[in-house]
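Coming up is one lone chain in structure tokens, specifically the form predicted on its own.
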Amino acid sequence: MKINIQEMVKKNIRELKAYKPEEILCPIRMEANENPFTINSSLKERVLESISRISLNRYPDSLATDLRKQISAKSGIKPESIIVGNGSDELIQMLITAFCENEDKVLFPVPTFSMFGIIAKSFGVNTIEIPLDSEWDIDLAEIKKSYEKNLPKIIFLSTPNNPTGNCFSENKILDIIEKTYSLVVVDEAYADFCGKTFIDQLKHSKNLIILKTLSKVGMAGLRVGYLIASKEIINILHKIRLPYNSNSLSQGAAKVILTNNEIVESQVQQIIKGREFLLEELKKLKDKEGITPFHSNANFILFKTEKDADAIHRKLTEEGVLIRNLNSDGPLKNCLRVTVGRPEENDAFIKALKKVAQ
């Protein structure tokens, strides 16, 4: 007998695009958001001699417990008030599963981090997307109209936004969270680019919640994210927080690098101080090369060209320089984004984009 397995799978997951990340080998990286720069040699070894004591014939700390002091005495949030994940993503889907049923709606504006809606699809839970307004910010009328209409059970906001690189304007994030009783979850992944958080607003407002990540300042590959809000929220994670979710090698690597957090610091200053390298640079490209960049408060830029932007992601990959192709139809029409890198790698870019946009 034959078996159909297409026909065995879910509707909502036949319909779903999966999440690929670029696949193409290139030897400058520009294009996933990560922390160009490595641990040093000497934080390095400390890592390593922490990590070596670790016994991987034993179960990690299910509720990671060290390494969630850590990131309280760096926010200054009670460890009873975050749970780790296993990066964000594992976190969202927390959410869904915790407090959407099927049928039930999620809301988020778009162009965003584009997990909100993967995520909430593949639970069979509705998606109602809100473009932003031609400043790449909330549009809040619409959202208050879309909110009284469909009630949804979370408002997903990403601040700064991926992939515009802006943050949203507070009074605006405020009056949803103040005036909606939809959980309200602020993505914060990119905040230390810019300074900027809602964490002081957690104890006036019980449906916040706050995502934060690890990932882009330098541990991208230990897949460390938490999730910050009330205790009564946390505890009902945890009834469907996978046992052993964070395994004892990111925690032991996470709380080192943390107890050490000068040097991501330090790292982070260069890539803002990147950042606003690349923006002067793409700005001079605008009268005769036909590059617009957006500004940007992440790690990351967004620029439009009045080119194909296909040919020019193709042509610059031909150069050795890899970004992320963003190209389609509606607001991100002919736009690309580039992930600040280390100096001599800036420099790189910028060269093959003067090259290639001519």
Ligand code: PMP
Given for the second form:
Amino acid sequence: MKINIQEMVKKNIRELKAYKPEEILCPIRMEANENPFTINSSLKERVLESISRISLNRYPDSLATDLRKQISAKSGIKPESIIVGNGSDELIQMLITAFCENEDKVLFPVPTFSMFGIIAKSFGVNTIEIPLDSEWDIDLAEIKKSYEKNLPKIIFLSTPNNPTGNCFSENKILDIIEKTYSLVVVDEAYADFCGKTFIDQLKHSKNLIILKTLSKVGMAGLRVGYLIASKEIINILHKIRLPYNSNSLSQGAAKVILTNNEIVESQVQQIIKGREFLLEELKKLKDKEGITPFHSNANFILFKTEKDADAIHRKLTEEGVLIRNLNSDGPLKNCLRVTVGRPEENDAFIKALKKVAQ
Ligand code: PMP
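For the form predicted in complex with this ligand instead of the form predicted on its own, what are the coordinates?
Shown next: the complete complex, the earlier chain at its head.
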């Protein structure tokens, strides 16, 4: 008898497509919404000195106690309201593991971060996708209508939203938090680039959960995300958290970098400046190159092309610049997303785009 692996896979997994980062090698990488700046050598030395004292033969601190204390000192949130994940991806997975049964539903506006849907489907949980309006904002009436009909367990809202880059209207988010009995997950992965947060709302709303990550502000390689919620929700998540989900090296390095937060903060300011520069430059490419950029509150910009976006993307890679190709049928038709780079990378991208989009 021959083993047929495909037949053994759970049906909902068989139908899934794996999350696929861009894999082309290019000298200029502006595709993954990372921070383009590295830390300076003196901070790097402090990180190395600190992690050199870690006993690698021992398991990590399961509760990431020191790191949570450091996050608490920076944000004012009590450590017991924080849980650390191996990136915020893992925290999305923990939420669905803990709260969703097979036939449950999760709801999110689209287009948005693909992992909300991928993780839900991998657990056999139904996904309800509500299209954003023409301004890429939440369609509150449609969400409410769908809420009444489907009573989703979780509603995911990424603000600023990936890949559109804009913040959703605050009053619409508050309306959803206050008028539904779903868990509302506000994913603030890009909030450092707009300064808006819903943390204060946690005092008033038991159903609110906030996701944060260090990936976008310079520590994507460490895989550190954290979730902020009531103690009740955090304690439920601890029941299903794998015991050593956050490793010692990541905890140690993140702690040192967060202690020296002024470096990250100054990089965030440089990225915001870079974003405004790119936006202005992209706006100049309307008539001749047929480029329309969308307003952004994040560390990336979504833009639409009049010509075939696949061809522009391919030609940009030939020029040595990798950005994210989001071209697909529907609202992202001919859309590309560029992450803000270092000033010289931003210049090189604009120069290459002018050349290939004419
Ligand atoms: N949320 C959003 C909206 C994102 O865009 C991303 C990364 N692309 C994540 C969460 C996951 O981040 P992490 O690296 O912390 O897993």
